[in-house]
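Only one chain is included here, represented as structure tokens and corresponding to the form predicted on its own.
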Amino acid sequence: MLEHYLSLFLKSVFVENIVLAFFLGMCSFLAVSKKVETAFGLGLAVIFVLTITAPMNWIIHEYLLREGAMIWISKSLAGMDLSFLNFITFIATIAAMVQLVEMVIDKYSPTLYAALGIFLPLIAVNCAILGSSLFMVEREYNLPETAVFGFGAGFGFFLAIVSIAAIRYKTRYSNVPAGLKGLGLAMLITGLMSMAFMLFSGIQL
């Protein structure tokens, strides 16, 4: 059992990295990775939001939205299927958690709050966050698997954005062709990092 959860964690961090394998959340990934400090702060915020919202959305889906979920309320509701509300419900849950993170960062680290700017509230509509909840439904994870997957996906985002921020910082001192400076080089680095992370696909626990 422990091997299963460890395998799921490593898979969500490396092999199925939410950014480098599925390319979800690329807007904030590329925009905030110019500085290591801001990338670190956003990465921690994403870990927190994903770790909390993935299990919360699983509970909401399992006991309220999926077909037959509300049988625990009344047998007459056994045939009700509210899964069409998954998108709006998941986004509402994510937005509530992001609001909490935003208030905490604003209170305890105003500098980081100012540095993250518009990209902090944009976590609420970050497709990486929503994608994790949708993957959880599609893959039919149970609650512990969802919690591990949510944390792993968040940690994978953190690892990816801090890594590319460190690399982009180093390239400031490199002789980069004018046509590749900025976003062009960042996209090339993202592709190389994606291939490097995929090397972990050969690990079997």
The other form holds:
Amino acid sequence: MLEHYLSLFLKSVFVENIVLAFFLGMCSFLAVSKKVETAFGLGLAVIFVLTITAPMNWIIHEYLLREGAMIWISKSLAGMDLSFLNFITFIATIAAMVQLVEMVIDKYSPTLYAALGIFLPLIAVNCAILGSSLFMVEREYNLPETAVFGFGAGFGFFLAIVSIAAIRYKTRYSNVPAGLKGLGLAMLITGLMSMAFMLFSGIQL
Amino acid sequence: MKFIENILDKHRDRFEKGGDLAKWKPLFEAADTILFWTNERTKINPHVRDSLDLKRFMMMVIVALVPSTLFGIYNVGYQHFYALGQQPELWNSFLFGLMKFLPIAIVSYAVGGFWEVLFSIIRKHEVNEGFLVTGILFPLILPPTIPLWQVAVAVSFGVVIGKEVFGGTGMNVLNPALTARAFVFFAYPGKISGDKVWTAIDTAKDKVIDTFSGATPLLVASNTEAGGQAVQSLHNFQYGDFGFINLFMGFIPGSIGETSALAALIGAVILIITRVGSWRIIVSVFAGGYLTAMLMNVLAGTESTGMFTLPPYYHLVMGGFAFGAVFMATDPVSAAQTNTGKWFYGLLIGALAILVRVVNPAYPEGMMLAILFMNVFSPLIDYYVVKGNIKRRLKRAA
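Follow the form predicted on its own with the form predicted in complex with the partner chain, if you could.
So here's everything in the complex, that chain up top.
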């Protein structure tokens, strides 16, 4: 059983990296990756938010939203299908969690709070996080699987953003052609990174 | 030599600022400094005096590549004649191999050189000799049957996207030769994988012997059915001798320059003695590969694929492992820069390459992507090694 969770974790970190295989969460990935420390902080925040929100959304989906979910309240609700509310409910959960993270970071690390700036509240609309919740529904994971998957996806994001930050830190004095400075080069680096991550594509776990 | 020097000196002024040929200065400078020592004076410190500049440094890599290149050329011919059932004579094989190798190398140098010169003229930097190495490394990691236009497209991608957009030699993140190869590998997989591409035969004209199979040893080993022994299937292979000694010597199908572990080792000795290549990286790649392969042997069960059972010393001499460890992983730009970082970098390359060979059914060989993958992470490794060093020294000072 443990093996199953371990392989799910490795799969979501390396084989199906949320950033480099699905290209989700690109905005914060490109915007907050100039310095390793900030990227590290944002990465941790994303891990935290993902690990909490994916299982929370699973519970909500399982017991309130999916077809026949509310059968535990009354037999007459068996035909009820609220899954059209998935998007808005998931976003609400995520926004609430991000608020919590924001307050915690503001209290304990004001420097990181200032460095992350607008991108911290924007985690709420980070598609990597909503995407993971939707993947969880689509792939019909159970609760522990969802928790592992959420953590794995967050860790994949963390790994990708920290490593691109180190690369961009290394290239900060490079003689880059004027038109490619900054985001242009960052996008090219992302492409090359995702090519390198194809090392794992095809592994069956 | 004096004669050439006089000519160069006579026209030097025309290439300086204000001269009628000032635009072509990078080309002049390239010709000048590759033949002679630069007479440029340093105006601000540090006034480092060392005859080992970038050009001489890169030339050492080319020298180290000579055994692999010569053997590779010979082996292309050897495989050709062997497939036809003829006795592979030394000179015949060599000449045939040269006919196959030279066009690829010329295209690689011409197209890559074109981009290099174009960028250096427009962006006004020097033509960097790093390209001399990329231009020869790239043909060596291609199969002999690769179409020349693919060589041209790939080397353009490798030089422009892999290197020039980062600002040229010394600033790239990924190894340009491997970037180019990864590009062909994903864009035109039919021409660079499988068992049809590794032996140079003209299917319309040449008649191959009945047992012919162009499969590389890695492909044969990874096709071992579950529960089987990989060594056994190598041993039972009808076409060609896939014993350990032969794998080490390199008389096997494969990319042009990668087959001979022996030639790569000679190159390694040259690189280590001249201190151009890092012995830490070479040793740690082999160590990482060996240990991982040992671990895989332990994990091998009755249901696991036969590849799990392949002994570690086989892994090290098969495919591009030795060549990649010696010439690709040690690229001083894209590898980790710190000494501690080099150990992690190398160990992980070896480990990942073997891991992919064994557990990833999509690719029989993992060396290329393992090196590219660690190229991506080497800045991160360096960053934390430096951080850790600062922390430790602060503690000592406190």
